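Just the one chain here, laid out as structure tokens, in the form predicted alone.
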Amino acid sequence: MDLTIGPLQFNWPAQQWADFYARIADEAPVDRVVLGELVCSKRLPFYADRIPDAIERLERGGKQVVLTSLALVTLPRERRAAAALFEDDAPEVEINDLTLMRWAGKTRPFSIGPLVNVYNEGTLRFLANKGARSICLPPELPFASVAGLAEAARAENVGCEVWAFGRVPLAISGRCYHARVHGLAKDSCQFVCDRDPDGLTVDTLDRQAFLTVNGVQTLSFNCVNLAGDIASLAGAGVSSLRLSPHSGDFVRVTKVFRSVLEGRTDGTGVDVELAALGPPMPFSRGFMFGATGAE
């Protein structure tokens, strides 16, 4: 089973972004890294000039590099940027908006990200026949569905990946929640989402942490953690686990998962260690195993 680092979902300063991927390249025991901007195209110019160096260093470190698409392509400049992802000398593309399928095909490597609703075997087979090399399943799927889709993926000879760590992406909007919280318009947001490196917590009226907002994106407050379920996922035929970046010692997070994968650590005993490596986020596995996160 492989380990994939998904695209950074948050707005980090360019130097922090570069330092993060330098450490991943040199120290993280992962197989695949997805780079680029998933959430808001306005963030990309701050670090776009650092992407080529990050790709080169990651590949030198033995990682496969994949470029992500935006989750929601709406503007002409975003469409042009999406088309540029499929230039001949570019790495594999992870599609998170199906409008990009117009440029994808069997002659150009691409994969499917977790924001595409692959809920059944028919959808998986359709995407596989279009040339998808791997599919990261939506994080809200239950285990029985994951097992069925993993079996279908094996039959189509495509990879099947599961979201195994990180706050879950729930929705993307044309409206910027971060800007609104600070009394700003989306077009003049002043990039206030950079004040919250792991998202801004949203409480219920009873002051219970409920969701997280990240610019135009809504995520869970809880952090999915399937480290204790790796054996079950491997037995179901899942070929890769996705770890979503957060602040803290994320390289150590990848090492914990690798240790469980290789049988050097018991997955049932790593929650305390993982909790100490990142921001204060309660762990949850409710989507996968049929219980609410609070339980």
The other form holds:
Amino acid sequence: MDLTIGPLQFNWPAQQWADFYARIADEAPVDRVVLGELVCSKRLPFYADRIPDAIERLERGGKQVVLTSLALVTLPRERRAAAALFEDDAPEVEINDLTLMRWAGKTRPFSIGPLVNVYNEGTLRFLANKGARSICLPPELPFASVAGLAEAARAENVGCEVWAFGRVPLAISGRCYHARVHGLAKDSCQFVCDRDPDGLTVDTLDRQAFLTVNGVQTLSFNCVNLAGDIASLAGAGVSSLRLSPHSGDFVRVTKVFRSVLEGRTDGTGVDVELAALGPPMPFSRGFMFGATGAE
Amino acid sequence: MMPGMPIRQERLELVCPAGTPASLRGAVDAGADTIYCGFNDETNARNFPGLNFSRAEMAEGIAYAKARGAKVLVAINTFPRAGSEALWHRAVDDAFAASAHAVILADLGLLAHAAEKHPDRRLHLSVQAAAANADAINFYAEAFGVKRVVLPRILTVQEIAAINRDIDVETEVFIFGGLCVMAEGRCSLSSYATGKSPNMNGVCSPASHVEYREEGGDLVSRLGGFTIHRVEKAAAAPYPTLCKGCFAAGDYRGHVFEDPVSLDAVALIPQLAKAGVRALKIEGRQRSKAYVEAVVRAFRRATEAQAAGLPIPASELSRLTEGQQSTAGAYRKTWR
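Hand over the structure of the form predicted together with the partner chain; the form predicted alone is what we had up.
Time for the whole complex; same chain goes first.
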């Protein structure tokens, strides 16, 4: 089974961004790294000039590099940037908004990210026929669906990935909630989302941590962690696990997962170690194995 | 023509909800051009107990509408469950067998099925597909021959006009009723809290997971165990729709995502017509027959005024909106 690092979802300063990917390139035992801006096109200019170096270093480190699309493409400049992802000798593209299907399959290889609705075999086959190389399933899916889709993916000879670690993206909007809670509007947001390296916690009025706001994106407060389920996922035919970046020692997180994958560590015993490596956030596996996502 | 004389134009099509056969007949009689409804199962995004149509009711409803010059669209706009796609395929086949004018779909696999099996029939793209720009819409038009797209409720009027300049298919926009603040069809907030989601189950913040409780002097409403509202006992506790809840984030305490408002864009009808929109959609298949009739009558008057080039009558529908407050939503850029 492969390990993929998903695109950083949060707004980190450019230097921290560059340092993060340099360390991933040199130290993280992963197969693929998806990078680029997923959440908000206004963030990209701050680190766009760092991307070529990051790609080169990651490739030198033996990783396959994939560039993500935005999760929600609306503005003309966002549409132009989406089309530009398919220019010659660019890396593989991860489609996270179906807008990009307009250009997909014609020139560059592409894969499907977790924000595209792949809920059934018919959709998976449609995308495979269009040329998708691998598909990261929506984090909302229960295990029974994952098993069915993994089988269909194998039949179509495409990779099947699941969201295995990190706060889960739950919604995307035209409205920026970071701006809203700071009394600002999206167009004059002052980039306040950079104050929260793992997103801004949304508590219920009974002080229960519930959700996380990240600009126009809403995530879970809890962190998905399927380290203890790797055997069942492999048994179902899942071919890759997605680990989503957080602050702290994320390289160490990837090493823990690699160790479990290689059978050197028991996946059911790594929660305490994983919990110490990132921001305080309880673990969940409810979307796949429970009655609700938060479980 | 004399200066200042009203300019007649094509009346916008009024697309109205029906959760029951009685509502369908009521909407047709009140002046709806088109009715949209769904089968009574998980294939449609308003899968509520006691709502929606059996196969026989659908056929009768379509016949009733057709006899009075109205059209019926069948919404099959959830995402088929892996291993159970046949249920959704059958819904599409049955809708066309019952002479539906079109089906409203969101899922790529289901669109592929419908385009292949019913190449001569009309496919509409559901708002659940969240096609928010011309490239996305053109992809669906080219891949499946989609004839109309229901636009997501995250676009401004200017953006809608720009989209219409770049596409050949018709656009339909929401004009009144419940308001999603997230890109539709791409939201799993409800399943995070309750396990039931619009995409998979056709429900959002379902009543089965709602609990109202008195605590101290407060009335608390919870969804899946999470507190969504806490108000003084004397106040009316709003239904705990997750994205309209009251929360705390940093120093902010209030409606982090959206106030408990609903959409009323009646005043924007002339601009929407000018932006090239073909049809106006009223949300609310879960609403009563009386509600549907009142809203349809009001919007029929508004679209008659639009067609005649006259001022749109002021909205008389404020008493029907959720929480008694309404908004023009994303159609105005300041919403963002």
